[in-house]
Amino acid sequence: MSAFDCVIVGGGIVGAALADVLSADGVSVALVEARSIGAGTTACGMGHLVAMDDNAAELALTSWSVSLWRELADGLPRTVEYDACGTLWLAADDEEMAAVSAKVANYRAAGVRVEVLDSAALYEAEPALAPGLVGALRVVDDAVLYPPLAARTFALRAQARGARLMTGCPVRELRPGSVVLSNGDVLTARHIVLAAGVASPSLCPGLPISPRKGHLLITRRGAPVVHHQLVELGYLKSAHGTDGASVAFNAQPRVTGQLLLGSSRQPGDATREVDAALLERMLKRAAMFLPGLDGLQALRVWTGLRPATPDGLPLLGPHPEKPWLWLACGHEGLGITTATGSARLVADQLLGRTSAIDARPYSPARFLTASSRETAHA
């Protein structure tokens, strides 16, 4: 047996933040990842650093998380391509314009840099768009990254701090102080930490975490230049309805210069296989938004399934019913953008901090003690 601090299943990219700052203060960690580092749904992933105001905790953990992404760029390697190139909310109408405003004031009130651009100031910053857009919103910080070699960095750093990278090792079983692999082996641990994304209801049942299946498609070289993450306000309708699949606008550049498109959601679908119909809805709602893209090569399409929770906020705490066993899951879309504040606010739990936000809208006790259960089906 070998012991440990603190075992971290799951080497993701918010498992693999999390080792990143533990090992920092000194706890002696183990991450185990079934296959390698990054390579489940944080591999899918778009790499967008955005802060997002659906509500409140969903403002106050993205806007945290993307300051904490700011303040480690510098020392990020040019592999893992950040780039500050910020998000436009595109309004197609009047109305999706006088909803910015309300943007506007939850943004400024988190601390957000945001500016709201006419239609005029939108062709001038996005001359590629398509023509009789309103305006949009511009949240100045935001930023793309590429995410499987951004979690492989927070991995390596903590692998340089002692900590042990256990890659190519399936956990079969969570025990009280204890994780067993799948070859027998038994890691021992004075704490335990699920980070394992859609696979995290298989290791600890009763998890409310359901997949929602997307899809991802990335240009040949030569698409039409954008300058920043293009996404369209009707995004919001589609990201955080739960009924039927759907589709939206958005467009991120890349520093190879091709671009990534997306985006389709498909609630309990848990295939990988690619949808025709679906990708091809996707790709002609982009095209509303980018006509450029018309006639451009794909290089490589793919799906990917995110951990999704009923609120669509993260379980990131202990297990109110099982106290050896802590979570850090369920971040949906969202996982690459809060890897760095759920990382942070798991460990000042584990250590006994105070955090910079409050952890208590993300406690996994609203929805696994008896009482939490018993309103959810009232």
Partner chain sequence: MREACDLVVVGAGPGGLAAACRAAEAGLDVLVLDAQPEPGGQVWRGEARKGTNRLARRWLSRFSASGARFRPGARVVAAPEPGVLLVEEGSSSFAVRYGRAVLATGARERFLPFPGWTLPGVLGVSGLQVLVKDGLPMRGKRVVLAGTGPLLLAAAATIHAHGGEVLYIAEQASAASHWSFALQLWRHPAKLLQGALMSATLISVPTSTDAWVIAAEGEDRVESVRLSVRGREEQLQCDYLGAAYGLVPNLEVARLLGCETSAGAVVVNERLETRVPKVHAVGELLGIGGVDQALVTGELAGLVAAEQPIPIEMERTWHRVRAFAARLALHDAPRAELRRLATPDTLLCRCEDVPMSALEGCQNLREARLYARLGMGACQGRTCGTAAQTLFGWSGEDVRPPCLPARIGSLRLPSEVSSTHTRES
Second form
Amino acid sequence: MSAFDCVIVGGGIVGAALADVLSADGVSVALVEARSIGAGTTACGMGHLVAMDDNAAELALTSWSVSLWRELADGLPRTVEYDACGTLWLAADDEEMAAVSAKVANYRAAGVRVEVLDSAALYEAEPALAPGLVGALRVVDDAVLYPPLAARTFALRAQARGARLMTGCPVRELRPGSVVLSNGDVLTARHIVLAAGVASPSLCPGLPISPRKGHLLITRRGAPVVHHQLVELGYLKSAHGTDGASVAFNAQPRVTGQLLLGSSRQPGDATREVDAALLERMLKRAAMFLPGLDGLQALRVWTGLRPATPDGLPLLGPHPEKPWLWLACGHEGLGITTATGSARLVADQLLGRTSAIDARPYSPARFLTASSRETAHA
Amino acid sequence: MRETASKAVTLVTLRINGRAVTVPVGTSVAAALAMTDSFVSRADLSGRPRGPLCGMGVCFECRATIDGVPEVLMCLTPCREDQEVVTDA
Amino acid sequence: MREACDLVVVGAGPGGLAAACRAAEAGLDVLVLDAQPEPGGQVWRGEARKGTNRLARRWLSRFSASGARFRPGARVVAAPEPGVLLVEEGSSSFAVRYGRAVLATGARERFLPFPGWTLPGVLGVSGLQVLVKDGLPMRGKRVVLAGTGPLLLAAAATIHAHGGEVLYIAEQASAASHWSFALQLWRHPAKLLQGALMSATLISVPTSTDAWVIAAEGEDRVESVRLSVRGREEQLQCDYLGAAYGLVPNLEVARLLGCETSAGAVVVNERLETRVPKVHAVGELLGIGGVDQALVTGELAGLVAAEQPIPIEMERTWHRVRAFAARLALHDAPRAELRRLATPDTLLCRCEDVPMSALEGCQNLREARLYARLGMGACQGRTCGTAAQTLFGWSGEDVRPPCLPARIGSLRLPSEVSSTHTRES
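Write the structure block of the form predicted in complex with the partner chain for the protein whose form predicted on its own appears above.
Once more the chain from above appears, this time first in line as the rest of the complex follows.
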């Protein structure tokens, strides 16, 4: 039996970032991962670091997290492919362009640098785009990176400070003060943090997390690259529809000279197979924005499962009914972006420190009330 | 179905990286590559030379732009008259 | 664009041709797809033009008379729903709606990394052979071959016949294993005859068992090779090196369709049907067995697809060729020394330029892919994945569309694909 101050269950980017932060504070940590570091949802995502302003809580966490990433960037290996390319939110019509001014106010109030591009400036910045777009909002400090190696970098840094890295170790059960592995070994811990993404409810029944499947496609090297991460403003409509499958245009230049294309959402779908009909919808949508798309060479298509919560915000903090259990899960499509901020918020709470932002909007207590517990136990 | 070739060898002339190469009909572009000065089909990520490897459309070492179509495998492409082959070597 | 057929055959080597002939002769509408410009597969490459091999000539003319349709230069890239394949053909693409499928995708060579294996002029053994058949000039060229099994002799015979000088044949198998294999050939008279014919023309070529290539050297192309020959090191100046260690089945299309595989081969029942209904697998997909196995399993699958009776003699032949395949697998298994040739600087993944040293700390193929980009390039791990399996015992990951790099447009679904099956007249 091994004893730790903190056992983190789940070696995705959130768990790995937390191991990094805690180990830097001298906490003895074990990071327990069923398969490999950063190989689950972390490996399936686009790797965007984006400030999002759907609501104040989301903007606070994402903008702070993006700035934390920027501070880390110089210390990341080149292979993490951190690229501060910025995001262009594309307005297809005047209605979408009108919405941009409200977003500008939101972002600036949060200290996020933004610029409004008119049509001419947009086409100067991104000549490959289809004609007819009316403008764009540029979020200057947004970036992209390669998530599996970012997660691995965090985990190896923690390991270098003495944290124990346990990969290929599925967990059977979480108990007050101990984590039971599938092989029967028991790790004792003052604190246990559940950071297992879509797998979290299997270890803590009743968590309001459900899979939301997505598809991505990456081209071969040498694709005519775009220069920013490109997202349609219509994305916001499709991203928030919780019923039925939806697609939205999202494209990223990678430092490898590849183009990464998304996106799709299928709520409640936990299968791994590529859905040909949805892929077709996604590609059709993308081709509307990038007319030369059909001629590019596709190298791979894959799917991933976002751990979605009902309000789109993660669960960060103590489990209201299990004081020995901390939650760091439910990040949906923003786990890469908010890994840095999430790790700080959980570490600060765990160590009794004040955080740079208010942690209350992400408190698991907003869902895990007495009544929801009844439902979970039913 | 293709007709059986007559005894007389028919020749075709193609251009590989601008250089004219004359070969018997039925020669693959990958084989014709060896009739230029080098047997180099591409440069790797550090600029070192690579040539055809598998000959069977598996390894992708012999990719080239052929008649304007990018990423065509030379080993699966027969030489034709006036064909324009551009490698990234 | 759309095509419809009763039977789609993927691969026009001996197995695919035999299946297509049997099914088309029984009245099925058969469509045969192959990435090459002519039918014949790798083993009968160029035979459609030259007609020098009697068996190939017989099957190719039977095929052209069978009524089966042939689409050259056609590569299967996706299988969006049961009964539909998406195919890329030159700069266009089309969908095929089929009733049954016979997969006859054949095999590729197993490459193992050694210092210098990325130099131009270093090819596979059969890779060099097919390029020679396709017109690679051999007159006055010096060639070293290193590998295993009957493919070495076949390649040497082709190179010799085209005027090349084969300086050395290095057979990795131990003498004991090699001769016990050779002595078993009497059970397979056709093989024995082929072996004798090839050996006769090559009588003057130095050959050794327990021999393999250690390194290839040269500036911009291979200039010399170092060999390990029964424990001694030998250096030879040469123009080409053919180096590969037997064959492995091309399982990608089968796995894309969801067919179960086991021990590197597709699992089939006695009707050669895979675990996916109405999808059959033949030839090398069942385990490397050569032309005889491809022909008999192709014929069987074609008859099954056309709901024809199976002659008992055909089943007997199949069981006989399977015994040969088992022997061959034993003989061709790469020896342990071959797994230790690569140095830390030697590239394992040739597409993404991943050296052996980059794999430090990786426990499995997924980690090597995610952390070091192994197999993340254009060939999708076809070359390095097979090598990694031999070197480290790492097994492959799921195959997802596209199963070959393809234009995004080739992955788009034609709108008619979901319509009902209509036979084109």
